[in-house]
Every structure is written in structure tokens, then in C-alpha cells.
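Shown next as C-alpha cells: one chain only, the form predicted on its own.
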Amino acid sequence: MKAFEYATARSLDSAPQLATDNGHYFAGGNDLLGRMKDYITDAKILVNIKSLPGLDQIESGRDHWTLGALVTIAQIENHPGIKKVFPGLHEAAAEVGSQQIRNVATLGGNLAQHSRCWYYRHRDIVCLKKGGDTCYARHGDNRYHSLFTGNTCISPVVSNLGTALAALDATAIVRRSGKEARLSMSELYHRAWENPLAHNSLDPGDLILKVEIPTARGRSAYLQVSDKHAFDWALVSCAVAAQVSGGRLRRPRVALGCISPVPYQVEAANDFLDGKTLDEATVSKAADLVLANAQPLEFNGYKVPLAHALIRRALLKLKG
């Protein structure tokens, strides 16, 4: 790890000012410090944001809940209100890393983490995402990579919380150029769909402040499959959310993780599910629609039936 300076931000105005010259925000540090140790990320200064006021709060409301960016994954996992109102988010949080990691990892950090592609993470490989001219995974070992992408890079988003929040139609509030910008989960990651160098749509100096989650979808669920039972990245994850009235879905959302640079949704599938009752034929048709344009590569074709099964099982959990 190269030498760096360290400073603590005491206000929202001072944080971007401190980070302007090749600086990075630091809270839990699970992803950032790992990248720095492997010489993937070079930071002149780390700006500690853990003292910024109000960003570690969970606020409930009738129409929406607000979660500060410094709320830990453990807080989300263990909060009884979140478990009741947003069970899918609770389930997603419980799958993040180990208990020790969840105790320090933050909501903002989980959303903003970088690619886990092993070519990107290799200190001696200059892949497309690091400014090279080749995506080595595309014709190499791509067993953990994307089924959908809008550019040559096939590295997928791995944020559990990003996938769950996408299904819940949540909005990230981002401090950008001295103002607050509101980004849907799709917008928060869209740049990674188009630009192989991007991990998300955050600009240098942007700071995630909080996430607003509407309560309109009263039922939600999250499932993932990993190589190991615990403390492992998902091979495929699926989050679903809807309001269920009279046994019928209203405003349903299905989001897949780890198969695309963004939490992947297909509006045709969401529209098809709207107003439907849940049965095997309906959830199977929805899964077909979500995966219709999948483009499996040499070693990741197994993700298609895996995603199909997760979509069906997650949707059936909404029946209660």
C-alpha cells in the first residue's frame, strides 16, 4: 500500500473539499482498503466521513423510510422495523459477508463497492475496467460474470443491498457539486452499463448521503445462491417486491443481481406480473421474460436456470 494522508470531515461541505485531490471517502473501508493494499486504487488522501452528522440514522415514516449512508449492514439486519416492513432488505443484509464485516460495513459502501472480477482485482493485469484494451473475462474464466451488459466489460454488480433496493424502488440521495441529486437504483448504476471503466454513476467527489425507501410495496423477498453457505459472494441473487391486495400483485418489481453491471430489471416482466395472482405458471412466465435476452458465455451458462429458479421461488414467497 502506498503512503496516503488522512483527514476527518466534520461537515458535508468539508468532505468534498478534502477529497478533491485524488481523495476517497472512508467509512467501513472493507472494499477500499483491500483495493489499496492490492495497488488497484491509488489515493492521496482518505477522508474519514464517520463523524458526519445524521448519516448513521434510520428514520421510519408512513410513506417512506430513510436510511443514512453510514448505517451499518448489521443495523439493517437487526432492525425489527426493517425486518417487518422491508423483509427483502433484511434478508439481503443478512447475506453480506460475515458478522464481523456487517458490523463495520455501511450502506453507502455496499452500494458504491467496486467490481469483484478477478481480472480487475489482479494487481498485475490491466484489464478493460482499469483502462486497458481487453476484457480478459469475456474469453477467459467468466463463470461469475454477466449475462447482460451494454458494453464490452462483463463484470457484474455484486451489491446485495443495491439489488434489494432496486426491487423496492428506492432512491439514493447523493451530494453532488454542493447540491443533492436524487438517483434511482437504476440511475445509480447505469453508467456501468454503458462505460466499461465505471462501477456506478458516481462522479469523483460525489457522496451518497442516504437512501429513501417507499413503503408502497408491503411485501418483499430476497434470495441468493453462492458456492458456500455463508460468507461468500452470490452467484446469482434475486429481489422481488410488490403490494399484494386480494391475492393480486400491484406494482411488482423483480431485480436480479450478479448477472449484469446494474441491478437487472425487465419492465415487460414487471408489467406482466401487475394484477396477477401467483402460481407456478405465472412465475415461470415472468422468469422467462426476465431472462429472454440473456447472453451466456462459455462458463456462466449455469446462471440462466439458476436465475430462473430464484425468480420463481422469490415471487412465490410474496404469497405470505
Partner chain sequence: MPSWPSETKYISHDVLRIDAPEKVSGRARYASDIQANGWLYGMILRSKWPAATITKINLEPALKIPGIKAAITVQDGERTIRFYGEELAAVAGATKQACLDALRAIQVEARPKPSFVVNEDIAKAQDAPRVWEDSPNTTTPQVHEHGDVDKAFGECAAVSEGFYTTPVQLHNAMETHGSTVSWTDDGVTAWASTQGIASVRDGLAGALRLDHSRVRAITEYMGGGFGAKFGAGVEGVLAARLSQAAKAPVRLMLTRFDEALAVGNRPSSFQRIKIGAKADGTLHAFQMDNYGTPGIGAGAATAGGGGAEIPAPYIYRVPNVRVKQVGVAVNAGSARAFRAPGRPPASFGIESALDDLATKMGMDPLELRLKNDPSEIRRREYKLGAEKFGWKQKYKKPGGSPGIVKTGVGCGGSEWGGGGSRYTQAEAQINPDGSVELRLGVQDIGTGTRTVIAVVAAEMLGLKPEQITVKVGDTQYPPGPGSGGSTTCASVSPTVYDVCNNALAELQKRTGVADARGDNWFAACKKLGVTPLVVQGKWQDGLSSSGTGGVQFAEVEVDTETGLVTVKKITAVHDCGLIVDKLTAESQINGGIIMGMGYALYEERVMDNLSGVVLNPNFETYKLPNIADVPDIDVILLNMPERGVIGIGEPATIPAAAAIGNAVANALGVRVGSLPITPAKVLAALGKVPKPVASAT
Second form
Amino acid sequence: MKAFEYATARSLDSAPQLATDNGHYFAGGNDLLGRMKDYITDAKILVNIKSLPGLDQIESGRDHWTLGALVTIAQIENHPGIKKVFPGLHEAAAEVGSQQIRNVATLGGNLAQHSRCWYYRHRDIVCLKKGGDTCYARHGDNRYHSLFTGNTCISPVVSNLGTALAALDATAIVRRSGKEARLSMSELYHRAWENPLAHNSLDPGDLILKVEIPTARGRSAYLQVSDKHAFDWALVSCAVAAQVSGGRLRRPRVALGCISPVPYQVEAANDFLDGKTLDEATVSKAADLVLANAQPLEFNGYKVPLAHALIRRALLKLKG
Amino acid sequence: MPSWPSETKYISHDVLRIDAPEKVSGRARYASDIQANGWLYGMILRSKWPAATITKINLEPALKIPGIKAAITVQDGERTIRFYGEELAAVAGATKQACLDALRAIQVEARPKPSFVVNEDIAKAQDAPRVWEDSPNTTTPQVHEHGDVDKAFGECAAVSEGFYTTPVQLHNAMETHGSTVSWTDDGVTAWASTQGIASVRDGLAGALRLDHSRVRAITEYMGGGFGAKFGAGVEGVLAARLSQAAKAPVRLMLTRFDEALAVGNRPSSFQRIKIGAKADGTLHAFQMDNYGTPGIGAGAATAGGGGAEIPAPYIYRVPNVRVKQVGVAVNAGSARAFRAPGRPPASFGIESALDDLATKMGMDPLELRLKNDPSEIRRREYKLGAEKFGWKQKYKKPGGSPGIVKTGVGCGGSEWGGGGSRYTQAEAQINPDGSVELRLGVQDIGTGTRTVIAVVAAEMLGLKPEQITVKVGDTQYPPGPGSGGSTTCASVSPTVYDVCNNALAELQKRTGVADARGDNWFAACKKLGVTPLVVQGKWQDGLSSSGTGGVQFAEVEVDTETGLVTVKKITAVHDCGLIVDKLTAESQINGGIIMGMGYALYEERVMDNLSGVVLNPNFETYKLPNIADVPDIDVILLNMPERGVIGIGEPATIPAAAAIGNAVANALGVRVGSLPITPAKVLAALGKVPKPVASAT
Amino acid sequence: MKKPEPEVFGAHSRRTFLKSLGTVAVTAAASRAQSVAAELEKVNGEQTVGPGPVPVTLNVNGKPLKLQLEPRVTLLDALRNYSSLTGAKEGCDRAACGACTVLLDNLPIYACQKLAIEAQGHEITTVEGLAKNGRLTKVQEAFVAKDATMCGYCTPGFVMSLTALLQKNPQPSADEVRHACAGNLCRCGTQPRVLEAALQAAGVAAARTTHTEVMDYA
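Output the form predicted in complex with its partner chain next; the form predicted on its own has already been displayed.
Full complex below, order starting with the chain above.
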């Protein structure tokens, strides 16, 4: 890790100013410090944003809940209201890293974390995502990589919360050039779909302030499968959410993690599920629709049947 | 002939680990905790090329970094680099941060070689880039043959063929390699994380051209080794040279990243096995073609074999055998001894082949083993274990488990040599106040060696283990063996027996007390007056043995839709002669099983063909089992006190992967022949994985 | 030959270490350390510090530890390299193994992925801070009783994770224990006995994880 300066921001106005000259916002620090230790990212200054007022609250509401960007993953996991209202978010939070990580990692940091691609994270490889000219994973060991991408880089988004929040149709509120911008989860990651250099759609200086989660989908679920049983990145994750009335799904959403640079959603699948009752044939058809355009590579084809199983199972969990 | 007491108070009982309070409180000082007066931080610069000629290394910019006290190269002049991570230079400085900056400041001029090879199959090809310029990557095949294999296969009622592969496994002890070394006019002292203090002393003395008497190695506590921590190591020698240059002690511990590159691994294996049996199940013919890589330490250039050979057909006796093995050099760090070298891959190969043969014959695989295992002890262990495990109730024909989540069971056996080192010596000091200090130049690497010494001494002297002060981990104590080969327990136990007997005899001579043990102890010691009694002892024949075995049963659940394997239960039956401390023996077996489980399901060093780097030099993608992965474990220790003491560390890890692999195959009805058995491989074996549609663009 | 012994105490040297403690009395109460940090924060406001060494005051095991550190120094490096508190171990330096687990305001965290400078103003507890007057805690005692240590390098981390768990949840289930220490790796294979030790410390009837018996061959 190279030497850097350090400052604590006290206001939303000063934070971006302090970070102007190759500065990075610093909250939980898990992702950033890891990158800096391996010289993937260097910073002239780290701007501690943990003292910014008002961003560490969980606020419940009738139509939506608001979670501050500085809320820790552990707070989300352990919040009884969230467990009840957004079980999928609770389940996604419980699978983030380990207890030690969840105690410091924040909602904002989880959403904004960089790719975990082992080429990107390798100190001695200059891959496409780091400004090089080759996606090593395409030619190399792509067991952990994407089935869908809009560009040459095949590293997937690995944010559990991003996946769960996509299914819940949450909105990230981002401070951008002194104003508040509202981004859906699709919008928050869209740039990574198109641009190999991007991990999300945030510009330098952008700061995630909070996330609004509509309560309209009363049922939600999240499932992931990793090589190990705990403290391991998902090979594939799946989040689903819907309103269920009279046994029928309303406004259902399915999102997949770890198989695309964005939380992967297919409108045709969501449309298909709308108004349906949950049975094996229906969820299987939905899974087919989600995975229709999968582009398996040499080592990640297993993610297709795995995702198929997770979609089916997660949807069936909505039965309650 | 000496013999162990038949009635014991501590031997074979549960005795708490005597140094556990130090460990749970943070008081135990590991090699990496040493803070010698005025110590400096040390770090190593490594090659970022897998193959290159280094033409020049400029250390000047590093020396200009504030706080840097020394910078040295590993070797002067032009040199050839053959793997990613080979050591180039080292620095010592007042802080870690200064060292980090200094490593980046060092200027390395190199001619990277355009071609290199890190994959076994590519390296084997005729036109492969050569790891050693003037000779092929493969060793001369080692062939072992007896009987008439071709004819014998014709005589078999059933023949099974399979391809079984195991990955390169990394030791990844929780404490990395390294030491603090202080080089002064008085000599060199190394506080090392080692399994062999004597090997560190001798290695440093050799490398630094010093008399052995001027080098001292100390290991009070160390954080695991598993075979990879013998000798001074490049890092130890660099720490010493840095200390000499900086005139201060240097603590140089490797990083976790470093640990994946240059300090050892278990070689891979690619075993093509053909095995045949007569109609009654008697094994009749066995053929194996195996290759594997021990890194750069293989190939025709390294005379004397590649180090990737495994014993085959391991524990079985087959009348007609042909085995051909080749070591393949690749541009990667060299192999080192790793907990039961050669055996876990051998066990996985042969036990998998056996189960596949049993399937072909419609036979219960346990029956096939009982029919063919030549060891009477192990056959007994199979029967005991099967009953405990419930094999009869649990075993179904392969794939016979209904539903999406299928259960399966499997088993396998192990065999290990062990035995004690006859050169082990000990010293006991009996003080007039009755306190006892035992000094042995061995080290406790976490196996419980200190405790074993205390248990045996307490038993012999009629005292309690906590009344024995055990001093180990210093080359100034009487010589002892390195902790390898599961030999430490069988080395120290007879030695402590001897030194205690000598102490009792000498105590009788000096004090006239006929039997100073137990209740008489303090009165007898008081009669020593003001001069403590110091006596020597050495290893005695007849109190230990070699040759141990064990069997393990595994029960797994496999989710056939996600490919996830969950180990539900392991039942292990092992013999280790006379059990010294039941508690620590069981811990060793638990540990062996869990390490074998990592080998079965999670662990694999991954190399990148294009760049030549290790892709997973970390705990994020080099996956170790954690508490959520660990199953219920039943252990049966088969007590055989008449055999004396035998070590248990290695035999316990050998059959776990084989048993788990067989249980997965039993659950699925198809074989996953490649470790680690990941969800990806399970789904592939089930034929569920679509072909790649996108080519590399 | 002279018998060189490691210093019991002290980072780069006993002298520099003592000097780094400055004038703050080592016996000062925890609250005082926190107020020092708070003062510092107030004075500095949004001032940018570093990249060179800056004063950092850590409240460790109820005692202030006053150091001069670059902002990039982690809490783990501050403890291990600038004080004699080496109980928290370095296993990976990447928040992946748990050997460095300490409590920050009673929550277990990885000290290797926390900057020392941002740990100011918080109560830090290391494994050395658990036993009071040399008396082991229930968790520590259970680790001894169940032989939950082997090489012992991962042990302090497990002990910290479980200490925090039992503070929060005095009667955890086996699965809750697994969830709480999935972030701690052990290479020797103590996991089954860590689980038993945790349940014993909690006074929960031990879920059976290992069962052992001795049978005579003869």
C-alpha cells in the first residue's frame, strides 16, 4: 500500500472537495484497502465519510424504507424489521463475507465494490479492466466469470445487496455534482455492462447517500451457492421479490448475481411471471427465459444449470 | 528390554494440552511475534515474470527510502528465473511501510522469456517450451512391473478403467514462513517458524559459512508447517544477511501472497488406472500411468526423479502390476514434503478405482476391501468402523439415493511408516525443591509434543503433568528430530522414559531414597541439598514402533441441481500403538480429516497459462474448509499398547479425500474423478453443463 | 555465546517504543483516551493529515497507546509492530482468515483491514485484554478444556469471535456458532473442538460434533 493523506469529511459538500485530487471515499474500507494493498488502486487521499451526518439510519415507512449508505451489513442482517419486510435483503446480507466483515462493511461500499475477478485483483496482471488490452479471463480460467456481458470484460458484479435490491426494485440516491440523482439498480451498474473499465455507473466524486426500498413486494428471497458453505463468494446468486395475492404473483422481479457485470434481469421473465401462480412448470419456464441468452465460456458453463436451480428455488420460496 | 507401565495414570488418558493457556491468552510468542531489541522489518522482492533473465538489479533507489537500513540481492550477476515469485532481492527497514516503498523502488532489468509453461499437459508435449533449457520437461519414466499384466487382464472377470486427478495443494499454514534473525559478533540467532530447529541452524550455518556452534535456532511457538517448514529457507538466509548488513535483528515473515509461490506444495497427479479382479473379487491386475508436477524441481535436468511419484497400488497387493510414472517440470515453485507425501493422491487414485471396479462387479465396495486389504489390522478397523458408521444401513447402490439431494457413502484406507528417531536425546534437571525441567531440542508444531513429554515424565516420576516444566525449541538443548514423518511422538516418548528412569536411579544413588516417585518425591529431592540433579537420556528401542494404518468412512449429501457437496459425517478408525495423550491424538485425527476434506472439495493452486502467475495466492480463492464445512466426526482409536508409541499426524489425512470422493460417486452414480470436487465438476459429471458457445475474442 | 533474548516489550526498540508513549500515563482510564481522540478530531476538523506520521491514540484494553503512525498503518500493524500486543496474529493481511480478529466497541473486526487512524475513539480489545488478573475467561477456559487449540496461531481470533458472540447471544445454537466464526480459518483442524468449546462456554448442552472412543485391539 502506498502512502496517502487522510481526512475526515464533516459535510456532504466538503466530502467531494476533499476527494477532488485522486481521492477515494472511505467507509468500511474492506474493498478499497484490499485493492490498495495490492496496488490495484492508488489514492492520494482517503476521505473518511463515516462522520457524515444522517447516513447511518434505517428508516421504515409505509411505502418505502430508507437505508443510509453507512448502515453496516451487520445492521441490515440483524434488523428484525428488515428480516420481516425484506427477507431477501436479510438473507443477502447474512451471506456477505464473515461476521468481521459485516461489522464494518457498509451498504454503500457493498454496492460500489469492484470486481473480484482474479485477474483484475492480481497485482502483476494488467488486464482490460485495468486499462490493458486483454481480458485474461476470456482466454484463461473463467470459472467465476460472467454468462452475460455487453463488453469484452467478463468479470461479474458480486454485490449480494445489489442483487437483492434489484429484485426489490430499490433506488440508490446518489449525490452527484451537488445534486441528488436517483438510480435504479440497473442504472447503478449499467456502465459496467458497456464499459470494460467500469465497475458501476458512478463518476469520481459521486457518493451513494441512501437506498430507498419500496414495500410493494411483500415477499422476497435470496439464495446463493458457493464452493464452500460460508464465507465464500457466490458462484451464482439469485434474488426474487413480488407481491403475492390470492396465490398469484404481482410485479415479480428476478435478479441474478455473479453472472453478469450487472444484477442480471430479464423483463420477459418478469412479465411472464406476472399474474402466475407458483408451480414447478412456471418457475422452470421463468428460469429458461432468464437464461435464454447465456454465453457460457470454457469453464463457467456450470453456472447455467446452477442459476436455473436457484431461480426456481428462490421463486418457490415466495410461496411462503 | 524396557516396557511401558501397564497401569497408567496419564498415559492413554485425556490430558489437557499444557501450553493451551498460553495460546488462548495471547501470551504464546510465535516466531512472527518476536520483537528483538532494535528489530527491523524485512521483505522480499519477487520476480513478476515466470521465466526471464535478470540482467541488473539496482538497489540504490531503495536505499534512499527513509528508514531503509539494508538492501541486498539474492544473487549477483545475470541469473535465470524459472517461476513467478522467485526471490530477487530483499530489504530491511524501520517500518513495514518503508519496506513496501523500497520494494517498489528497486529497479530490475530483465529479459522476459516469451515462452514458459505452467500446465502439466502442455508441458508434456514434445514442442513445449522448456523449463530447463537443455533438457526435456519430463523425467525418464519410472517403471515398476511384476507379473504379466497384459495376460492377467485377460484372466479378469471384470476390468475397470478410470482417470483420477489431484491438484497442486498448498500447505498454507496459518503462520507464514519466516523468522527473526540477529547476526552479531557473537553469532547468529534465528527465531524461526520451523518444524526443525536443527535444520535451521545447520542450513544457516551452511549458507553463511559459520560453525554450527555459532548459530542458534529458537522456536518457542510456531503456527503450523505440514511439511513445508524445514531448513533455513531462502527467506531465512536473506534475513540473516540483512541483519548482518543492517547490524540489527531483522524480522522477515513471508506474506500470504508469497506463501503460494515459493515455499512448497503437494505435487499434482494425473493417474490413468486400469484395475481388474477375478470373479470372487480378488484383485488380479493393476496398471497405472501417472504424471504430475512438483514445479521446477522436475524434468530430465533434475537427475534423481521428479518428486511427483506416488506409491501404487498403495496399500494393496496385486500379483500383476505395471506402474509408469513421470515427473513434469513446469514454471512454478517447487514441491516440498506435505503431510504424508505421495499418499493422499495415491489413496484417491486407488480407492476411486476400487470403487469403480466394485460398481462394475455389482459388489459392495467394503466387501471388495475386506477381500483384498492385506492388513489384518485394517480389516479389523473396517469392521469396527462400518458398524459404528452404519455402513450396512446407509449403503445403497451407486445413484440409488432418491431425490434431488442425494446421499452417498464411501470409504478408504491408509498406511504410514512413522517410527522414532534413535538419535533423540533429553536432559532432565531435578531441583532440590522438587521442580522438574525437561529439555529436548525438538519443537512443538501444534501436535502436542510439549504435552506428550509432560505426560510421559509425569507417569514415570509419579507426578502430575503440570508439575513438569518442558523446554523445547532451542538448539542449545539436547538434539532431537525435526517434526516430520509422524516421528516426533515416537522419538520423544522413549527418550523421556529413559531420562526419567535415569533420573530416578541417580536420585536413589544421591539420596538413598529407594523409590522417589509420587509421595516420596519432594522429600527425596530435598535431600539433594543445594545441587540440582542433571541427567541425560536417549531414545530406547522397544518402546515405539513404525507402521500404522487407519480407515475412514464418509457420508455426503450432494445437491444434484447445484452441485454442492456437504459432508455430513466422517467415521475414522486409526491405530497408533500406545496412545500417549488421547485428547491430542484425537485432535490430530480431526485435523487430518479436515485437511483431507479441503483436498477433496476446495483446495487447488490455480495457475494462469497466459501470464504464468498463481491466480489464487490468497485465502479468498485458495479455499480452506471453515467451521461451517466441517462435519460430525467420530473417531475410534484402536489401542495397541504392546506396539509402543507410533505417530498419527499423517495417516489421519490420507484416506479422507478418497472416502469423500467415493461417497460422492456413490451418491451420484457417476464418478467425479478430479479433485477438488466443486459444484462445477459435479454438474459436469451429471451432464448438465452446456458447451461453450462464445469463443475467446 | 551470549544469550540473546527477545525484548518482552517494545517495537523497534524499547527506547523508541517508550518514547512513543509520550507523556500519556499508561494507567489513564479508557474514557480519557477517548477524550484525547475526540479532542484531536475536533482540533483537526477536516484537516488533511499525512502521508507522513501523525499522532494516533488508540484505546487498547482500557489503556491509551499513543503512537506516531502514517495514515496507511493498519490497526493490526500498529498493535504488532508498535506495541508488545502481538496476540492478534497476521495470517493473510486481507480480511480473509480471522487470525487478527479484535473487538472494536465489542464487535469483532479484522484488525488487518482497519486503519489505525480510524480506530481512534473506539474501545479496542485484543486477546490480551480478556483475562483479568490472569484469570482466563469462560471462553478461554473452554478452549483449554476441549483442546480447541493445536498450533494455536488462529486461536486468539476464534476466542475473540466467540467472546463477542456470547456477549450478544449468551446461548447460541451450533449453527449460530458456525455463523459467528465462519470468518476464522484454522489449518490444523480445531473446528470441531472450537464448536464444542463455544457451546461449553455458553453452558449449552453440547451438540455432538465429535465423538471418540478407544477400543483395545488385543
